[in-house]
Each structure stands twice: as C-alpha cells, then as structure tokens.
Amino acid sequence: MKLLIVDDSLVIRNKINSGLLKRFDKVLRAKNGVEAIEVVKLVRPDVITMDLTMPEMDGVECIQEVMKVCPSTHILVISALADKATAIAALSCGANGFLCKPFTQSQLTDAIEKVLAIQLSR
C-alpha cells in the first residue's frame, strides 16, 4: 500500500512518517496541495494525509482535486483547526477521517487503522 503525506511542515511530515513506516509499502511525501495532485496523478496513492492550511493550495481544495483524479484514495486529514465546520467541510469533500494536531503516535496510528477499515470494508 502507499501513503502520501501531505504537509506544509517538515517536522509534521517526519512525524507521520516515523509512525507510519511500516504500516505502508510506500510512503511519499508534498509540502503543499500542488505537489500533492501531481504526486497523486503519477502514484494513486492508497492513502493520503492530509493538512489543511498549507501554501499554494489547502487541504479542502486539494481534497476535491483528488477525488477527481482518484476517487478510490482515502484521505486522513490531519490539522490543527479543530472546529467543526472546518471538519466538515473536509469530510463532505471526501475526507475520511480527522485527526487534530497536536497528536500522539497512538493517536496516529488509530486513526490510519480506521481509514483502512472503511478502505477495505467496500
């Protein structure tokens, strides 16, 4: 399986990475929303992770953009806005799940398990 991580923050990318290593075959990393389309476009990632607030294109719009392109992708966002409508508006996009920053590695991994679970449940 391959995971892409999809954060403007290097130390949040080596964060969900070292959690997550040996859970996924492959994993790929973007600092924004731009590099995660192409990434997504070259690689139809199993799972993606996903920040909201990055430069050039957040999470929500990068959320549709990969639901264009590879609808089957499941989509982990991980943000520091906690509020519900901005939940919401990530989940009615595609999201399939949330998980606030900061988190723990327990927390992380929960998270994954469940986006899994709802991957291979259909």
Second form
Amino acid sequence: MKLLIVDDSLVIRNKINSGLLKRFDKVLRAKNGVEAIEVVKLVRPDVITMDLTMPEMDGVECIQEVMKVCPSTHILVISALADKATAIAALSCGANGFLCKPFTQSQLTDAIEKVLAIQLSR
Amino acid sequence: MKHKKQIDIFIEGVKRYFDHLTFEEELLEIGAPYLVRNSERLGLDYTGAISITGDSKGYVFFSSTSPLLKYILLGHGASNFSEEYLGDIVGEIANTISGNARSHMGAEFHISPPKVIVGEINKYNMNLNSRSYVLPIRWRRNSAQLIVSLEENEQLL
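Return the form predicted in complex with its partner chain of this protein as a structure block, the form predicted on its own having already been given.
Once more the chain from above appears, this time first in line as the rest of the complex follows.
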C-alpha cells in the first residue's frame, strides 16, 4: 500500500513518516496541494494524510482535486483547525477521517487504522 | 471580559501543545499576560507569524529561544537542529496554537500559513502605534512567548 503525506511542515512530514513507515510499502511526501496533485496523478496512493492550512493550494481544495483524479484514495485530514465546521467541510469533500494537531504517535496510528478499516471494508 | 476570554483560549492552546510532546513530565510555566507597545523590541531567536483575517484582524506570533525549540524538535522525534528545522517548528507551533483557537473564536477566525522571522518582529507589518499582549512561557528552563496582536485589543486598552 502507498501513503502520501501532505503537510507544509518538514517536521510534521517526518513525524508522520516515522509513525506510519512500517504500515505502508511506500511513503511519499508533498509540501503543498499542488505538489500533492502531481504525485497523486503519477502514483495513485491508497491513503493520503492531508494538512489543511498550506501555501499554494489549501487542503480542502486539494481533497476536491484528489477526488476528481483518484476517487478511490482514502484521506485522513491532520489539521490544527479544530472546529466542527472545518471537519464537516473536509469530510463532505471526500475525506474519511480527521485528526486534530497536536497529536501523539498513538493517536496517529489509531486514526490511520480507522481509515484503513474503511478502505478494507470496501 | 472578551479580552480575558481570548487570553484564556490562547493559554489553553499553549498548554495543549506542550502536553502532546512525548517527554517525561516537565513543568510548563505560563506567566501573567502583559501588554506591550508594538514599538518596543519584540521577538526572541525565531518567531512563527500567523496572519489573522475575518472577524479579528492582526497577527498571532509564537516566538522562542533556540534551545527551547531544540527540545520541542526532540519531542517530535527530530534530531536535526539546523536553521531550517528551527524555523519549520516555530512556524508549526504558531499554526497549531492559532488553528486550535478557531474552535473557540469561530469560523470567521481565518489563519494564514506560517511565516518565519529571525530576530525582532516589530517590522513585520505591525501597527507600531498599537499594543499586543504577551504570554510569557518557560519550559525546560528556556523561554518562549505567545504574542497576540489582534484589532480587538485596542478597544480594551
């Protein structure tokens, strides 16, 4: 399975990578929505972790684009925007889960397992 | 009252951030908030700046000494303390605390991606005739500050 990590923070990309490396065969990274779409077109990842507040193209716009290109991809939003309206907006665009920053590695693992369970049940 | 509520929201955000670092229990000290004129020297070694638009207008800054940022990087499992990593983490902290505040401040509290400033922040598009409030932070014997410079502040001074 392939994972794409989308976050404008290098430290957070590394943290997510180290937490999930063993769960996936291949892990790719993008620092904004524009880069992410390029990777999705080439690689078609099974799962994406998606930040929302990013330069170039924000996360919600990126999710909408991903859904056009690769609708079978499952998306876990990982964002500091902790309000209900943001979570609903992300989920209604096609995201499958929402994890609020700051997060621990165990919270990350739990959240990704829930998203994978949705994927495997289909 | 509105001013106090706003301060409490940011204090909660700071506590929440430090609680999530995977370290042995370490006392986080948040001192009494105080007001400063924007014309005074503001900012420690590195600062993450978040531009706020919507119902509130202005900036939220997380400013820190380098040693404190190095401990935070360790807490995230990072052992690279280069300028790139120090700048990245200070921006991410500012983003996280500001983003968390949105659940209390409302959907019209819009935050920008972070910008990183090295050294003084006073020239960063701030209204030098206005004032900001500062939350002094101490953790692992090192200092940081959360500086909140929002338009509402002026009405309460």
